[in-house]
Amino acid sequence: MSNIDPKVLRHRVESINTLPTVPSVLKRLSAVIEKPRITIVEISAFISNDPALTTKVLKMVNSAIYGFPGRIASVSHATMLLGLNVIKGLLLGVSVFELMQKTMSGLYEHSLACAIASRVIAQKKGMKEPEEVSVAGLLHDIGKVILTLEFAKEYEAAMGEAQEKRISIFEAEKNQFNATHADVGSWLAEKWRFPRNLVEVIEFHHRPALAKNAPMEAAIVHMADLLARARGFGFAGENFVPEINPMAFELLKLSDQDIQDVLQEMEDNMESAEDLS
């Protein structure tokens, strides 16, 4: 059982600009994004200034993932049709690409499935912002990067403690850390100033009833976390795909024809998503 106090480790977490453990970039990042009014502008600015996050930005909004292929060739025009929230989002995304790979192999792949399935259904929901829905779905499994990164040998007995006990890596680490990677997901996109959706969605994609703002995006990026892990994308942290919420899978009523469209496009998208390294 744990002896971290979850105080303590949210507060351990909210100072992710002085951790030793997180890079350089994602420590400038955050603390651009948390500025209380940070406009486009600044933020196409900062983007421009880093040849290689230009590079990472523009290949990622260029991909499968959001449905314009090919036709963005600047970053502000990039962030002019995403809009601030997006590419935060994204710009998360593509700074804690490489720590994925190195935290937990799998994770990235899994999450770029995620986000494809997520826009999907979003558009199949006609959602108003299916870019935003993606951006959760990027970003819903962030906490595990932070733990992995803060934690290791927690994260690690957690991992194993899921395999072992075939119970899932949201249990594991309730033993382990009295908190959840959704948790310290949350905790992360509430200091960087994100919407209050997307907060609830990262806080509630595996608890999708409890969400109050936002139930519809969080039982999508609920649903497009089963279904990548069901078609076996990437790796999540256990070996196991866990059963669907009810309450999510009743607000969806998605057909077994949406549900084949959904596994199609991430098998036709994710190889040019994986391509984004």
Second form
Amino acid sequence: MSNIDPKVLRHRVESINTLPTVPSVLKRLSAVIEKPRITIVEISAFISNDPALTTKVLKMVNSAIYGFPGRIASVSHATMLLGLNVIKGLLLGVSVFELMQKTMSGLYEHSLACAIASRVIAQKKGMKEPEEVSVAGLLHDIGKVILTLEFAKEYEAAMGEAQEKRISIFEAEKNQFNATHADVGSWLAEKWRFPRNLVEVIEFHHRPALAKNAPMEAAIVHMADLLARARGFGFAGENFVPEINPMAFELLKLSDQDIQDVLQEMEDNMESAEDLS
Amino acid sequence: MPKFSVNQLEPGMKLAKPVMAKNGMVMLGEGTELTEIWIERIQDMDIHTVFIDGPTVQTLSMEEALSALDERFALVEDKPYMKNIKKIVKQHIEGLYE
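Since the structure above is the form predicted alone, I would like to see how the form predicted together with its partner chain looks, so please show that one next.
Expanding to the full complex; the earlier chain stays at the top.
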């Protein structure tokens, strides 16, 4: 059983800007996006001042994850088109991807597949901002990145326990940390002043029925996560497909054909998306 | 669609995905038939691989892929809706080998 106090855990996660294990680029980014009144112009300037970051952001916005491949030439165009929240999420996405590849091999592919599936389902459901749902899909497991970085030994133990007892990583995390990657991710998303909906999706992607403000978005990412695992794209801590939440499934009302389409879109886009890092 | 190293390209091959510059801008569109000149240009860009039309070679055999699928669904086979979801994913995976 765990002896980590969730309050201490939360405090440590929220001090991300000073954690020695967190790379400086992520600290700098974290300091920028947590500002209460950051403007599109400031964030655009922050990206443009860093050539490596600019390249990554442009590559990402021109990729299959979003709906406009190969059409966005500048950072200012991208920020105007996608809006502050999507850009903030995307910046984090490109910055944590490298970390993902170091800390949990396969988490990057899993997150990409989930982002693609989230966008496709959001479009099928006629959501106003499919890109926001896609970013939620991209970042839903961000808690795992911080946990593996800061608590490498304990997380290793959780993954071992999941494999040995044939339980989900979500359950194993509870045993190790008295909290889950969903909690950790939502603490970070709050600290970074993400919109309420995105915080909820990260917090409740395993328990979508609890999402009060964004039940549809949470159901979409829940389903996208499940389909990415079902198809076997990437690795997210263990290899088991989680059980679908029946309420979420009934809310989504996806036909068999819809599910086939989502799988096909993931298939078509994963190969090229894997070149994004 | 298989991925080819830029050094293995031959005239007549068709692009299955656009060739993009580092910043994501499209340099050659999807469906472009490669000529000597295009191949030279591609080799002068800072990219390593491109996607060419044709069936992708799966790294697992179908039997391996399906048994991995069974293992992934092992804990949830009898939960609501999961049987149907698995059936759809199974058909999808089988479709990759046609």
